[in-house]
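Just the one chain here, laid out as structure tokens, in the form predicted on its own.
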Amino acid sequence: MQTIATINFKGGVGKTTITWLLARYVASLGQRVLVVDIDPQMSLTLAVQLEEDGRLERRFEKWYNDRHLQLRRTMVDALAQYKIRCNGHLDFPVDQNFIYTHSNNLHLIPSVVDLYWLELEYKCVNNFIRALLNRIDQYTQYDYVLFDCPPSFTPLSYSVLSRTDIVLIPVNPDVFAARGVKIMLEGLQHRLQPWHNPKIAVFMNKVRLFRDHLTKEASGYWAHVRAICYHQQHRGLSVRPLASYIPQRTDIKRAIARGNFPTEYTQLFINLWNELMRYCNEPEQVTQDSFQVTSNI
């Protein structure tokens, strides 16, 4: 299976957005796809399931009642289980309690407030997502991972990290996109593993055009990003600014909530995942730059 981790640690980007509407792309494919909530906003397990009414589909709050969170099968309890050994292995329960089927190639891991309040400790979690994925794997195979991640550097994020493909930002052209970038590349340089460097891709995401080209404006706030983007390339980043971009569209932000498909812009979102696959998929090229060790959240 192949990991995306969406991440950024500025709020209102649209990375659940983006992280959602990629799942269903690729869903629709026939690619199975399984789509991990670790935010405690649980932005995407509540957007995913509401209902025009603003109440959580039927279906999918009884499983989440009556079974995620009665049994105990939530991400916290997973992490729970595993902090008592942590031993790099895990033997918590996956099953159809623990993901949520949403459609027949698409599957959730739902998040839970009590990410909120979870006192993690840096070395038993560093290898959770490891182990929790080779469980998983065991229950059933996916061709894709994909993880929203919360806006902050966590230990919880940083198992993701440590263990993703490839990390995808959404950046927004505006004042902070470049300085916003630059904050986010050096803080992952620093702090991932030097065993582990996945590649980094970095797209905008609601982008205001004008005839359907960018906006002079949205052009230079981006020129800074990808200056930002090549400074790291030379100090041995895997990172890259993508050609592809989502505009500003209400359709686009309604999508989740409305449960359907921008299909109107399909074809970007088939440009995007494209990319991102092709860039993903090249060869690592190795450096003499690599990640510094860090055991500083």
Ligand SMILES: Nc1ncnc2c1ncn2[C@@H]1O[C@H](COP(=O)(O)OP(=O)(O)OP(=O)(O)O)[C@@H](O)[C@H]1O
Given for the second form:
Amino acid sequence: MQTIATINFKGGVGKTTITWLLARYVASLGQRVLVVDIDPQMSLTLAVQLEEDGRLERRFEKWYNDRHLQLRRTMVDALAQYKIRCNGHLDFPVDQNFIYTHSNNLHLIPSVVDLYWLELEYKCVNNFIRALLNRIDQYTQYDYVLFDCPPSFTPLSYSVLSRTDIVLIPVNPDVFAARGVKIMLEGLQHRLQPWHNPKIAVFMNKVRLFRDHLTKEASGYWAHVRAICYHQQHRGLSVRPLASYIPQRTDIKRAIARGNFPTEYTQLFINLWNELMRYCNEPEQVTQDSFQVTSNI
Ligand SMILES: Nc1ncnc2c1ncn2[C@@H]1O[C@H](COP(=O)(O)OP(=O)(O)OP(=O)(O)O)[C@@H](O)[C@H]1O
Ligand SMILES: [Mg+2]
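So that was the form predicted on its own. Now I'd like the form predicted in complex with the ligand, please.
What follows is the entire complex, opening with the chain shown before.
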């Protein structure tokens, strides 16, 4: 099982859109995919249930109300159960009332609004995701688990980050991008190392193109982001700016509301996914600085 967390503290950069479209693409390859919505805004949970005409799918609504909520199988219920012993093990019924079957290969753990408040109450969230994934693994096997994170550093997103294999950071090439990435990467380095060192991939979403090429403006902003990535790489973080990018397109924006995959953009998602997987399957490179960190322990 490979785990991928899409995160950026900056809101609206396309975390949910990319997570959902990538998940659908990877599931279409025949891989078993689980998407986990840990954002109490519930955007991904909403996206999953939208029909082509923009209406909510009755099947999901019924499942969510009659089974997921009614039978107390939400993420909040799982956290409440975890909190009782807080010993790294989760004794919670992970079953079809907890995980929604969108299609054969594509499953979802929905979010729930209570996550907004719950994190204030629960202190022992740190190892929750690790325990949850162990529990899911006993129930069924997935090739990939994709987490859609909120635009902030919550205890639950920390729990995801401290377990995930891959951190995927979409950035919009604008004047705020480099600073946002710097804050994210420094935060990850500060909070996760040396305990956990996931592979971090940064890529551009919502890129404005001119005649199929990056505009001068977008290239300039991206150059800043790349410079930040290389700086952090030199300091021992496994981070890479990807060459693949997703352009700003109304069809991609509408893809979620329409509930279908924008097939004309499939190649872009193939490129993004393949580059991400190549990076993830590369053996770990030990840089001078990261060796220094290890040898100092
Ligand atoms: N490549 C794209 N082209 C055009 N519109 C896009 C693209 N990617 C995302 N959007 C649009 O940008 C808006 C924000 O996207 P999305 O909700 O995925 O961002 P987010 O980072 O998950 O937001 P939040 O921080 O609130 O969770 C949505 O209206 C979405 O349709
Ligand atoms: Mg989102």
